[in-house]
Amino acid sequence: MRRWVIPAAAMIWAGAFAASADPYVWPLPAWMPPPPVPADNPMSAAKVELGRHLFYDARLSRDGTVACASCHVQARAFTDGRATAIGIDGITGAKNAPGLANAGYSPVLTWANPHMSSLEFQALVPLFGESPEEMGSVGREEEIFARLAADPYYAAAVPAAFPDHPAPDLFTITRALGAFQRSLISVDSPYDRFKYWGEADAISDAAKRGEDLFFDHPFECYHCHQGILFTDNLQTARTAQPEVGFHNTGLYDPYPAALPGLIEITGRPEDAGRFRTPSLRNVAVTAPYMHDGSIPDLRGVLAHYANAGRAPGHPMKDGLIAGFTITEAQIDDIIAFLESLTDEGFLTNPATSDPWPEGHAARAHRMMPPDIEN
């Protein structure tokens, strides 16, 4: 029987309008510390619930068609299934929409910007960014704030979460979105039950063999996909210094102008083609893969690394990507292991799902991936 630090999950999320001073109780097991929380945005149940409504509200966009959820779908671990994200007016971005599971633990929040370290600040990019446009709201701030303020839900929820800021504005919207995203914690996969709770039958024999291969030296997977979250990007409330990892995986030589990597920010030649290491939690439901969504499935990812990348001679390619020999049986086992990292409860948790009723203005015109119901 598993023991949790907290009461039942329903207790955590009860009361959409709980006083903002109420302490937030993290849905975490004893072995997982909480993520860090900025001093100017302490967690509360009311704030998280407000953020959930905003996350699914397409009225944050210029024409009411794009919500955060348009590119971050719960059933896909808050990715969208597309190669690259699609914003307002069908504008296609250059990069794959990253998953938001455990986003609060990531010290860097985009594929290749080491300075994008705050969930609250990052929210401004999809809202007001222009290259490419995502939600297209730049210059429409007052119109959007008034649109939200007219909704009876926000009229009550905003002052409940922010007594000192009782109306929708950049302060309340970005902080509520940050709090909600910080609550998107996924640490209850079959592998967790096997590894941390001692449930020997929680994963298959194939997944157990795949675990051995994953952590074996010929394949080197664990060097970049390490630790509890299977990434070398990590910060917790107990972390003295954040761990940050960017790598060139040999996808292109040279890299396309639209996807230069970390070099775009740093200007250093050695950062060409370097992108953030994503977590492998829920990886089986987050296809397609890589920063540009150019690899359609996990088998293709393993083939990429077995071949030492598409551009094996790139001078800045990570030295660990040297290629390896792998059998079909070993591929099947590694994939079985990766599939054991899927947290089904996270993908279906009502506490993080769409709170708006069908036909509500928040979702009436909202764009979603073609195979996802609005």
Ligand code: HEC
Given for the second form:
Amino acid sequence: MRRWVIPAAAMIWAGAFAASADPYVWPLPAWMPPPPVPADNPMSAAKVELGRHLFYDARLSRDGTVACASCHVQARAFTDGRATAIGIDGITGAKNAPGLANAGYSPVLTWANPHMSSLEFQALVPLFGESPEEMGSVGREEEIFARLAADPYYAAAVPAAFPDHPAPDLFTITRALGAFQRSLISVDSPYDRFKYWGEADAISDAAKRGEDLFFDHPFECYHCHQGILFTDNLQTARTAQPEVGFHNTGLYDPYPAALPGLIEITGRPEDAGRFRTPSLRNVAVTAPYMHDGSIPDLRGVLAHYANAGRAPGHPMKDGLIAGFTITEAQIDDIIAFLESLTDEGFLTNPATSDPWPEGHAARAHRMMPPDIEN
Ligand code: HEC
Ligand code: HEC
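For comparison with the form predicted on its own, please write out the form predicted together with this ligand.
Below: every chain and molecule of the assembly, starting with the one above.
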């Protein structure tokens, strides 16, 4: 029987063609520009799908027990419900796992590192970081790449997404994870339907009153939690200059030496206790709150702001955290407004959920937070 022998060069073309015939379509309304995409990691549907499999795959960790999804759970807008994250061997870190909704729009990632600006680079921290150890894969790179290469899914999916780099390695894994995380877009909450689609009844009267309070004196929330994502950290494909905002909200005085804030990186005294303003999209499902998860619920957050901070005397505290008097009814209204930012479709979107079948090696030993089914 005659067989076609396809030269390697032609296969690369076939792959390249497949990639370009496979454009990625952003799940975005016309009023929202996409996030910026690095020139060396263009989006494609194949790459996003590969990244999704990697994100949920516990075999990326040393002993096959920790996936990105172990700490970033979709139903919680990709947080874990814990005050501080727990990684491999049950090692507890000092920081709260932030949500990943709209992560591609954030010019700086993590709580207090102004240099952490790329999703591709950030993925190296959980994979190979040692303080704290999250997935424990440092020094095991080749073993982990071989483990993935032996899975028939990756044997097909990596070349489909990266025709020029057909093996699971740092290049392909970090880029696929970056592309997947850029696809985690959440702009379809009841508040969006009210605000941008003109659906007057999409949110309750309490939420409408809460919106007014949020954007008014003396509460001042909107100065830092501003714009479309309710944070002063924003970049889009159309942004010339990214916005970056870190603030000291008076949580501690002094801040603990282990988590001193932006000052840890910059060394500037004025950066003591400054942390990045988190987006408030889906905030009702991302408790507990703050960089160390030290406030259990939204009422606690409002009490913190009403008191001008839990430690009101910190000399570097932002001037906008000045304290205010608030009634129980106003607290209920602001919380109703914050709840209207929950995008149920995002929390259940099949396109970003666990793709692995039950019992598959990718998830058989995967640890999840105690009340989340693996
Ligand atoms: C053990 C729990 C844990 C695991 C596993 C984990 N993360 Fe995280 N993640 C965290 C914590 C905690 C932070 C905050 C770190 C900081 O601020 O320094 C974080 C921060 C992030 C951020 C920054 C988000 C933002 O808005 O600032 C991204 C992106 C991210 N993780 C992606 C991943 C990916 C991709 C993986 C898998 C390769 C992963 N994480 C695995 C706990 C975890
Ligand atoms: C001066 C800027 C600033 C103002 C004003 C401000 N915030 Fe914040 N907010 C922040 C920063 C920064 C953090 C994170 C602080 C930390 O973790 O140390 C934060 C955290 C939060 C969180 C926790 C989010 C999470 O994912 O952990 C909520 C909820 C919140 N703010 C709501 C509000 C509300 C409601 C108001 C108005 C009453 C308000 N904020 C006013 C900057 C601000």
